[in-house]
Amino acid sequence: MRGSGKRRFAALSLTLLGSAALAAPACGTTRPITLTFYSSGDVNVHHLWASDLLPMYAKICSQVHIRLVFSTHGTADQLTLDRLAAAKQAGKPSGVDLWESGLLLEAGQSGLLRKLSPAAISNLKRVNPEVFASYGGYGVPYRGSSVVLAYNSNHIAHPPRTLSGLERWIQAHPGKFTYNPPNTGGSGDAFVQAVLEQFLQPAESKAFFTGYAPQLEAQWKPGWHELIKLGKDMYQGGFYPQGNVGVLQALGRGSIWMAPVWSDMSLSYLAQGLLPSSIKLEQLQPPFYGGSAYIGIPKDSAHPQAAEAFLNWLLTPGPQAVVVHQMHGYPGVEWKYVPSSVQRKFAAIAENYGVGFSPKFDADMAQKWSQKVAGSH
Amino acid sequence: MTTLQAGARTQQEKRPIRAQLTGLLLVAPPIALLALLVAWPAVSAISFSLGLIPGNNLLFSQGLHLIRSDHPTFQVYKALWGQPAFRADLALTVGVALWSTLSICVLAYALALYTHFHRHRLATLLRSLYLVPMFVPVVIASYGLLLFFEGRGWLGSLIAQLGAPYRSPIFHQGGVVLGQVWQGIPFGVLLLGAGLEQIAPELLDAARDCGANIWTLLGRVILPLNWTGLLIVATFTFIGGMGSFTIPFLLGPNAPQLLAVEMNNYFGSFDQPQPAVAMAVLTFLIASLAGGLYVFATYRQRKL
C-alpha cells in the first residue's frame, strides 16, 4: 500500500514540477499507456522480464505499463510473424509494440519493423556495430550469450588457446572431445563454423557474415574434410550428442574432457551444482561466435517513442547488470561499458565475441554438416 | 377421409428427409473440420512439393533452394531422390517399420496366445504388466531405454562387471525398433487377444478332439480366425513406425535419421520447407499404400 502511494506521489510530483519534456525523452510518453510485448524463450527469460526487468522499468516509468505477452521456447513466433504480415496486409494494426523474436532480421526485410537507430535509441552507440548490423538494424540486442571452451582442470591443466591447437589437443586425446550436430544446438553449432571459417577467401568472408550466395560455400570444402578427419577421434568413435545440454551432460558424467559451450548455461549449470567446479571455461583467440537476444518495433506500433525509450533504458547499466548476474548473461553493450567488478568477474571470457553465419548460410551449413560429417562412417 | 391419409402420406414422407438433413447436419462440423485442418493443407502440401510456391504463405515462399515451377514438376522429388543421404533415411525408416512391425506382431501374438490360455499366476501378472508401457509417456519411456541400454548405463555396467562384451543397441537403428516394441506391444496385445475372445472355445476342443496339435491349431484354426486383428495391428504399427519421432529423435543414429526427425531438421533448422514437405508427401503415400492393403484384405475377408 504505501509503495504504491508513494509511486504514485512521484509520479505526481514529476508532472506537478511540469518537468513534462524531461519525462518525455525518458519514457518517451507523459501520458498513462499500454505498450504490448510478445517474448520468447526458456523459463529464465519469462523470469528475467516478469520478475526483474519489467517491475525495474513500473518504477521509473509509472505511466508505461508493459503488457508481456510470453511464448515459451518460442513455439509461437512464426504465429506472430504472420500476424504482423496479416495486419499489414488487411491495413489494421497488429497490436504489438515490442518484439523479441529471432526472426526479426526476416521481419525487418518484409518491411515489417522499424529500422533502429542511435539517433533516436542513444546508448545503441555502447553496442558492438557489428552485433546491431548482423539484424539488419531492425533490432536492439539487449543481452548476450558467447560459445567458450569448457574443459576440466582435472585432466587439462593448459588448455589450448587457439582453434588449432585445439584440433592437435583432439587428436591427441582421442574420445575426449565431441560437440552437437549443428542444427540441435549453437554450441556445437559455432565450433563447425569455426572450423569451416579458417579456410575462407578472406575477401570473401565478410559475406558469410552479412548476406547469402551459396555459391560460396565451395570455399567450406577443406574445413568439412578436416571434421571428417576429426570424426574418429570424438566420443565414443564420432557420436555426437543431441543438443547443448547433450554436451553439457558428457561433460559433467567425465565422458568427455572438453567441449565448446554456452557461457550462459554452463554458468548457471556451475552455479546449481550441475557441472562440477573443475570445468573451467576459457575463449579461443580468435573468439567462438556468440548471440544476442534482439527486441524490435513493429512498425505500426502506435508508441514507438515509448517503445523506443524503454530499449534505451534497458542497455543502461542497471538493467545491463541483472542481465549479467540473473542470466548469466554477456551484456548487450560492450564489456567496457559495464563496472570493472562484472568484468573482473568474468575475466576468462569477458571478450567481444564472434559472429555467427548469416541464418541462411547457418542453416545450409547445418544441412551439409548432417549430410556430410555426421554420415561420414 | 381421403384428405386426412393423403397428409399422413406427406408427412410420412417428410420425415425421412428431415430426418436425412438433420444426420447430414450433425456430420457438417466434424467433415467441415477435416476439409479445413486436413484435406486442405494436404492439398496445399502436395502442390508445394510440386513446384508450385503460394505467394501468400510467408513460411513456404521464404524457405531455402526452393524449386519453383509455373506448372506442376517432379523436381523436388528428383532433387531428394538424388540425395545419397536422403535414400539412407528413407531405407533406415522402412526397415525401422517393418523390424518393429514384424518384432511386435510375433512377440504381441506370443503374448496374446500365453495370457488367454493360461489362466495361472504367471499369466494373471503378465497380463497386468504388457499394460504398463501405455500409461508411460513416450519421452519418459525413451528416457528410460537411453538410461538403460546405453554404453554406460545399467545394462552396459552390468555386463561389463561380467567381463563380456557389450554393443549398446542406442544410437542406432536397433535402438529405434526396441522403442517402438516397448511402445507398440499394448495396442498389440490388446487388439489380437480380444480377437482371440471371440474364438468359440468348442472350435478349438473339436479340433483338439480331432488330435491337432497346438502348431495345427494356430495355424488352421486361430490364426485364420484372428487374420482380421493381426492385420490390423500389422497396418497400424507400420504406419506409426514410419511417422515415429519422438522415439527415433531421442535413440536414433547422428545419421541416416528417421524420416520424421529429417522432416523436422529439413522445416526447421536447414530452412527448407520444400523438401521436407515432400518427405511428407511420400511418407503419406507410402503409409497409404499399407492402409490401402488393410482396407483390401479386410474387404476381402468380408466378402468371403
Contents of the next structure:
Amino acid sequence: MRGSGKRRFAALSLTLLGSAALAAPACGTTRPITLTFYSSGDVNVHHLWASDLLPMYAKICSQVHIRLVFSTHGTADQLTLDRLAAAKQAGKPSGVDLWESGLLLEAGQSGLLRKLSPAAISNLKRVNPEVFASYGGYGVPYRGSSVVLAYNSNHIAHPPRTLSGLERWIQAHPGKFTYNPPNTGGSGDAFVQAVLEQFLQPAESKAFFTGYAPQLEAQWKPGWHELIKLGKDMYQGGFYPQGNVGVLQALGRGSIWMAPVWSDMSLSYLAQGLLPSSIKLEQLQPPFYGGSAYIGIPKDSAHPQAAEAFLNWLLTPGPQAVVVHQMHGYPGVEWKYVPSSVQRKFAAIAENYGVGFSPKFDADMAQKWSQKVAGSH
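Following the display of the form predicted together with the partner chain, present the structure of the form predicted alone.
So it's only the chain below, everything else dropped.
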C-alpha cells in the first residue's frame, strides 16, 4: 500500500480504534502482565497481529503486553500441541496463554484447553452459534472466509441466486463454468458438497456435519448423477483446474465466466489487479460453506481472565473491521455487528456461510468424486 492509500488506512484505523475504545471491555487485570500468544498462518496473518491488532490493543490495555510467537504456515503447530500435552503430564505450566491453530478441537478434546462461553466472553453472543460450536467451544472465531460465486459482469448481467439456478445456467452456457477437484481446494469442495447436500434427507442431514456414518453416503447418489450430468458442460467439456488458484487464473484469462471461489482469495486478487474489475462476487442462497480461524486458551494459562478480555475485545466492531479490510475476509462475528460502512463495501458477500461436512465425510466425498465424476469423462 502506497502514499495516500496508506494514509487513508491509517485514518480508518484511528477511527475504528476510537469506536473500539468506547466499547472496550475491561482488560482482565489491574497490574502489568504478559500474555504469550502462539499464532500461525501466512505472512499476512503475522502482519495483521504485529502491525495492526496488537498495537491497537496496547493503546486500550497498556498494562497487558502480548508476546507474539508466530509459526509461518503452521509448521510448529504440532510442536505447540506436544508442548501443552507435556506440560499437563508434568504438572507444569506450558507458558502459552493464547493459541491460534487448526488443532484447537483436538487439543480441547484432549483436555488441554478451557471451554469458552458467553458467560466469560460476552461478545460471543455476536458469533453465529453453529460457527462457534464447530470447534466444540474451545476457540473464539475471530475471522473467516467463505466460498462464493464469482462471475464476469461483462457477460452476465443477472447471475443466478440459487444452486438450482446455477445448475440451469451451467447447462445453458456450456464451457463457461468449472471448479477444481475437491481434493485440491475448498472452492471446488464446497461446490461438490452443495450439489450433494441438496438431496439429503432433512432428518439425517445434521449427521454429515457433526459425525460419521458411511452408510448415509447412499444419499449422495442423486447428487453424483447431477455432477456427472453437468460434467459435459464444464470448461473444455470436463476440465477441472488444479486448486483454488487454477480456477482464479481461468477467470482472469476469460476462459470461463463463472466459478466458485474463496472470498478472501478473490478479493485479494481483485485488489492486486490479478482479476479484472469486471469480476463480481455474490453468495448463493443457501450459501456455500466457509471456515474460520479460532483462538483458544490453554487450561494452564497464568492469566485466563486477561486472555478472555482480549478475545472479547477482538469481537468488537473496531478490530473486526480491521480484520475484514486487511484480510479481505469475513468477520468472526455476524455481519450485522461490523460497522455499516464495512457492510456496504462487502454487501455482495455479507452473508453468513454454510458449514462443511465433517472431515471423514469430506475425505470420502473427495475420493468418490475422483472415481465417479472425474472418471466418467
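Computed from a prediction, not measured in an experiment: that's the story for all the values here. Positions refer to the first chain, counted from 1.
Among the candidates L230, V338, L166, E308, the residue located at the hinge where one rigid part turns against the other between these two forms is V338.
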